[in-house]
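Read the single chain below, which is given as structure tokens and is the form predicted on its own.
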Amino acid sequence: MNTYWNKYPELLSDLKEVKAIMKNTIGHPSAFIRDPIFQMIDSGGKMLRPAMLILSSKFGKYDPERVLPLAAAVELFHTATLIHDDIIDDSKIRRNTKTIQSQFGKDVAVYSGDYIIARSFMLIHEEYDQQMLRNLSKKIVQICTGELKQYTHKYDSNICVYDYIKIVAAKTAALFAMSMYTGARLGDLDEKTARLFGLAGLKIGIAYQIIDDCLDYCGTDDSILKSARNDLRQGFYTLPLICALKYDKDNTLKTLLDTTDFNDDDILKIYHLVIDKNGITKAKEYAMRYTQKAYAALERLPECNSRTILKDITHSLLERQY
């Protein structure tokens, strides 16, 4: 969490409790599993999704005994997906720290991610109504489907913006949407209002991922805290590249993508072509469009202190420097 939540001491206290629940839920397996998992939990993530769940619940009747365990389950699931993503992407760095798979090997990383998912379901299986559990399960399926859809488009130079947005909406934004919708329902807000929260989370999540993908082209390993440009090396074509392909009238970029083995020289050429063909500029326009949609969705939520905090958080996430 670092110092991200220091200006919101009540929320910071809640999130510290969430982290304690996460560790307690992991239990006391052998050090073989426990040490890498605890390292991941302590590695400095912002815990955005549990924070959004907690804040959304505070629009209504806030019951920490019901809200905080579910917030912990959401963050545990998110943690597991990050571990598995790092395996697939062969990522060496996450949050400015060596990934589990690079430190302990892919076997330990797979077992750790699977163990976390199992423990997260144990945390929630008896305490919440069946409809809520069904909704959570549907969102988890949606996230997995998004990951699979992204995989089917590996090295696909014909991927379009629509395909990209569908992937992002599923694999990233769905968990934001689920967190805010579930928080609202835990606060006893009605279904119609809770759906507004889900919509706000969806738009925030899409804008957040687009900005991340732009930073992957503009940033360095230090500034984005992960292996820069790794998506391209793995064959995942994100929005700046997709936008550049739309303006690739002479097919220079497409031809290079379809013939390269992604050596360092070709990757440098691709990056220059993305810049020359206004890929980053156009992707930023999409980011701004979804940022405005996110703000508009937040404005429709009931006015209270939690909405002010959500708007403040959204501003910090979506107005990042490229």
Contents of the next structure:
2 protein chains.
Amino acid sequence: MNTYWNKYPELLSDLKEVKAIMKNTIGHPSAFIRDPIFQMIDSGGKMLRPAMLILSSKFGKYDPERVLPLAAAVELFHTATLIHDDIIDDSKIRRNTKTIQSQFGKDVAVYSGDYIIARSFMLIHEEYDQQMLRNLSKKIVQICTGELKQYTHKYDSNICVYDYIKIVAAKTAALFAMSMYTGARLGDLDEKTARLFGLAGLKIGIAYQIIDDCLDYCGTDDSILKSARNDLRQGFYTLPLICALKYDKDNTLKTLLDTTDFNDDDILKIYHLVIDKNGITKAKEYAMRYTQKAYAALERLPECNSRTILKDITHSLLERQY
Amino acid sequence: MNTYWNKYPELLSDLKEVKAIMKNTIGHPSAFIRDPIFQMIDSGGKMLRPAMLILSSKFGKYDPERVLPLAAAVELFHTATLIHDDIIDDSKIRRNTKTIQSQFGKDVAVYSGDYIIARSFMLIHEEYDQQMLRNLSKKIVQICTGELKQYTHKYDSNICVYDYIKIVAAKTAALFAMSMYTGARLGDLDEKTARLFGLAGLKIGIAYQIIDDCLDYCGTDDSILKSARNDLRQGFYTLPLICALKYDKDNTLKTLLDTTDFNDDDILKIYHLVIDKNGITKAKEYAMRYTQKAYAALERLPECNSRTILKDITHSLLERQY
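Having displayed the form predicted on its own, please output the structure of the form predicted in complex with another copy of the chain.
Next comes the full complex, and the chain you just saw is listed first.
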């Protein structure tokens, strides 16, 4: 288990239980499948979404038997999306472990992801009502839509900040939002209050992704090449780049982007143009703004120990060095 | 709509409605996604599974409002598996149309499949109870398990007929079985009778796949190269090959297979060895046996017009020239 939760032993214990439920849900397919999936589950992910779900339910009447299976389903689903993402990015490493697609092939990765999605649906409707299932399906649709929306803006130097935020809200923040909203509902908090939790999750998720994208543009030339290369080569323009394009009066950045077939020198040129055109500075301003929105949303939640922990987590997520 | 159903105008009309529900269920993602998915839906697939579902329900009290959405969900799910299959096979053409993965990339294909699966789940739990959802999830798990089970037998010259039948039962026949069982239940037939339908679907599905695999080994050298190449190169040994291996006393076939890196000459050598070692003859015997089981299962169903049509369909599916 990731050491991230060591300061919250009760939560750590809950998350260990969530992990056990995840493995139990995967069941006993052949070792050929079970082993890579278990490897993924054990690879040290922070389990943020289950943690936020559990903490949100603790604002009300916390019932682990109700809450932990759903936390497991959400994390399983998140795992499936990561496995599918790695196919697309042709990623070799995730969480310091070789990805399923690079170890076993894109075929196994596609089916493992499908298998996990199906198993998490089975878990949910064994344990919960139709409404819960509906919510999860809606989130999956939202996430897919967000992922796919990126494609409509591939190599699009006219992409605006609004488009970017919409994509991030769907592909990243939606599952945070759902985790917190659902946790609150499972703690028997009323709909109106639960929506505040959902809103907090959404803001945290958006801020988190913006910061992640900013971090891709920070560091040494070597680290820039590692982090920014994939997105740029696939034509995905993230916030620092989008902000820089707003100040690209001489069109140098746009011209370079429109060549599309980047080598490493081009990527470094792009990086330096993004800095020169204040892309990172402006993107950081958005990061600050959404971080403040996230904190403000958390302030609207009832005061209790769980809120303190949520604020703590949000702080450590969003105050990463950049 | 595929002309396959022209002789059954009522069924044709139902299937047109199913297609409309499928498109409605896909909803309004960006045209970027909707267009390839619609293209797949319109590409002339026979819609066998919805047809079998509808026909099965007509043995009882047929209620199109109950039946047609589920038929749409099953066909949507089938469509998603085809899209994912095409990624794995790197297929360029399906139903005489360019595949999603070859037109738009493996990334779009992965997410389109995920999107469709999520949408079909949403459709099902909007319209049906938990049990129905449970059944569909179980089928998805079964299909993924079947697909993945193939991988445990990749390049395995010790694979036996039993392993092959288990794989086929899961990856192909399970959805036929579910379509017929569920159709029967939606027509308010009792559980015991519905299981007969499920059994018939299972037998039809297994026979169908065996015949498909036999057909891959029939024809000219050119057509063999086209059909057998993919499976062989990926190490998937189908029934004609498995049967031939049982008679491979001099190990010539096994030795050739164990080289694994086949060029076209090797594939033709394998094909001719399979013929010489009676692989196709023996596989055809299995095909006949399962075809008879399929007809016998259909005979156990109550006599009515729908049974006549089902027998007709089964006949045309299983009496393909080989």
